[in-house]
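A single chain, nothing else alongside it, follows as structure tokens in the form predicted alone.
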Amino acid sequence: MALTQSSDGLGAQGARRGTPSSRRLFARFENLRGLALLAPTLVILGVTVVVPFALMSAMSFWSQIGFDYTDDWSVGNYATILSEPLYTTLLLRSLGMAMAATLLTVVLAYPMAYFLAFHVHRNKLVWLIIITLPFWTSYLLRVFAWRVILGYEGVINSGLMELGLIAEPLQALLYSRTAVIITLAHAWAAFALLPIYVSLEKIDKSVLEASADLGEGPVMRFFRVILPLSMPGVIAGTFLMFIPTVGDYVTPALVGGPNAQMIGNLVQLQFGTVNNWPMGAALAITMILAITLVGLIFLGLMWALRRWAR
């Protein structure tokens, strides 16, 4: 009996001593398991994003001599970009138009997401399908649809003339910056709507009830509870909308005029028609750096606003 108790005590003591090591082994196993699950995604990102970005970054320091490239590294392409007003003008115009389209999209998408999150209690999936149904079609078809709507004899001009509000069709609708901003706002709206909706849907309804019990009205409850809690979705939707629209070249080419061309059109021109890949790579890297700078400024402003609100 004594031997049995002693052996049991030694076994329990050994188990207690072995617990930290087993926990470390288990944690290490979990980390390895997590890395194994992430490995395919990391490989795909490395092959499709990191490697092309590294090659493009290296190519941006090359030079073109006639139809040949020289791999003697220089900053000549970046010096040209900074010295030529055309490049800076297109870059600033692209950033401004992308900001306008992003702001328009977020302002219009937020009420839709709010309605879905707080006022639709049944068949939310059906509502989501109805709202996102136009985005199931091709991007080019949606852009061409806006050409029909904004055209010289399009839906808007025809409707205004039928109502007697204008005597002749408006020529400023199509092939303008306004047309590009409207088309971009519609084409990428789903990328802003869905993150905002998810962020609003995750808000605990008991928090809203507690706010109402403390005497907050609907307006103050929105600004002090709902809007701050939904800011992660707003920020995510802003980035998902802003980043691709800066480099868009299809929409300006189809609905924008000479004064509505963006930096993406110039990048496409350098890689395609001009066949100056080093300059195209330098323009693309400059655009990425500009987007990163604007994103950091935006995050800094959001952080400062959050500190001020507290």
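Between two forms, the rigid core is the largest collection of C-alphas that superpose within 1.5 Å. Since the model is a prediction, treat every value here as computed from it, not as a measurement. Numbering follows the first chain given and starts at 1. First, how it differs from the form predicted together with its partner chain.
Relative to the superposed rigid core, Pro258 undergoes a CA displacement smaller than 2 Å between the two forms.
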The other form holds:
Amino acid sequence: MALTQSSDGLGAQGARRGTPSSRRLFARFENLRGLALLAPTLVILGVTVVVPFALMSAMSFWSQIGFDYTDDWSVGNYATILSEPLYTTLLLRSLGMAMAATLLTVVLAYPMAYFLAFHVHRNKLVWLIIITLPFWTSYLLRVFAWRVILGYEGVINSGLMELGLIAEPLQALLYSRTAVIITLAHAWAAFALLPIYVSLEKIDKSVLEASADLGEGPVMRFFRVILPLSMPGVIAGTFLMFIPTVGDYVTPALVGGPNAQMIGNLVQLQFGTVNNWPMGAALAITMILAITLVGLIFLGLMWALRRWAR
Amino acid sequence: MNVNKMIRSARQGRLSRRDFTRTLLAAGIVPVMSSPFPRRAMASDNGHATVFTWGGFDVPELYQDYIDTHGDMPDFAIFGAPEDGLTRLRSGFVTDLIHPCMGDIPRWRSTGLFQPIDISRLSNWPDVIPSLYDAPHNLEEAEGGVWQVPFDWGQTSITYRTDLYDLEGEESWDILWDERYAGRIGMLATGDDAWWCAAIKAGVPFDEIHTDDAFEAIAAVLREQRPLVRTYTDDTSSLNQALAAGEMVAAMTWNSSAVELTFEDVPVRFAQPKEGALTWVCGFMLHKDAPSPDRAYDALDALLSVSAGEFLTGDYGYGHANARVLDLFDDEDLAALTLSRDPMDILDAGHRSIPQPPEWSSRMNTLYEQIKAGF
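Based on the form predicted alone presented above, generate the structure block for the form predicted together with its partner chain.
So here's everything in the complex, that chain up top.
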């Protein structure tokens, strides 16, 4: 009620000054103001996300014949994805590997963010820059760096051989799922680190003092105060890291061997050598659905955890 | 990746950007991550022809005549495998020239993206070895020209370490199926090579390769081989480095791997398998909407020149389309490069792939990808 009154008042003012009717409209409807401010973003989103997504969804129901598509609608591609073990295995493997990389990163990034938020008092910016320095290099270079580290004559193998710990280079380092997980965890670490840091930084220090005054030890204080308060950052970091890594194909292509290929590699192949775009579209859509499902399950778990903690 | 070699080459100032991009290309990364459009804009801005080719064919030695006339190299776009290149052309990317192989011609022509090449505009054409282009699908409906100008020819075979691989009996495709060396075998990732080589290994005649029985037989040998394979890649730099380091003892490669490794004093041999190698002829096709057709012809002529051929054969070990190039090498050199004065001696001694329709190609690639992933 109060809102209507005030906007009426504004409208009346606008009319009195003889401003253009568009301004009056904006003044009257707050939603419209918001929409107008959002318009450039919405247009870009529409053109670069919604339209291609709609096209891709449509294409996923077509099928490829030679160099052409038939556009009689069919769910054949999805049926193939569900029935052929190749697709489900690679999808599950990608989800699993992305989860492992995300878990590894969040667990490793949390102490770093904690240190930065609570124990660095001077030159925070410098510390932030130092910690994020690796991310100033290209993603591809970071992946290549891991090839150099894990390779047959790489840093680890040469080091271990120099020390006399192994006689033959370890073959298992490069071209393995572990290599992909390590590389992903390193390459995407900043995406988990920064949201966690921000949420830790935001915690009101007087809350910590209060918990200490009330007799909470450092360990309990962490689990009962700091961790719950930083959960939004952890959840954001988890999503920022998990979603892109599921579909990553650069890393498995360069450091994963035959057993570490992911769903992204398969999607890329459908649009390249295999030349089956509708299938590639269907795979991409399936991947998005799977990520959404896992994300919802994760959010549900977090919600249940919070209720249980209370 | 061979770190010592990388450090060494970095010191010598030749940690090549080319090696790096080649690896990315083979992994299909550059074509996906780079938009075709800036390239196009550039190509039309400076008027240079754009050549869409494999990594390693973008070097000045192959375009000397063009550089002499126009002052600079043509522009390049690079694919990891020609099928990826075709996919990009079909989605609207336009280059002047593109570099597929002989067996691809009918399928590529059926896309309607190419125009016949007018051979009268190529000064080096009279020296081109006729048997390299004389095929019905290359000449029909070409208005007296050709659809594809032949450029390079050679073999897909096995490069193996003579000091690490213990050869029993004759050289054969069994080297790549040798269980004693499980985990130390390298394979090419494109079906265009691997599938046909597996057909030779499985004893499937090429004219039956489209049958269901052939698909089954070839898939069976590739599945049998998979546990032995260290990695599947189209990146010859990765394969070369792995062979040099001893990470792999044998790999499916083209001629150039063995030649480049021999230059580096790595004891390798390019096998001449008793069942016959896979032999091929590749060349250049002209886009129907080529933005700089005149310069494209100049680039083609430069590619066909003797100086380009001398480099292609001497440094990469591939055969060249110009007959006069062969006069520059004696029989011993040619034999060491597994080439011959008459290309047909080599090409017919091995097996040449037979053009297949796009449906076959899709089916083959889908199946090969499944096998590589372990199914």
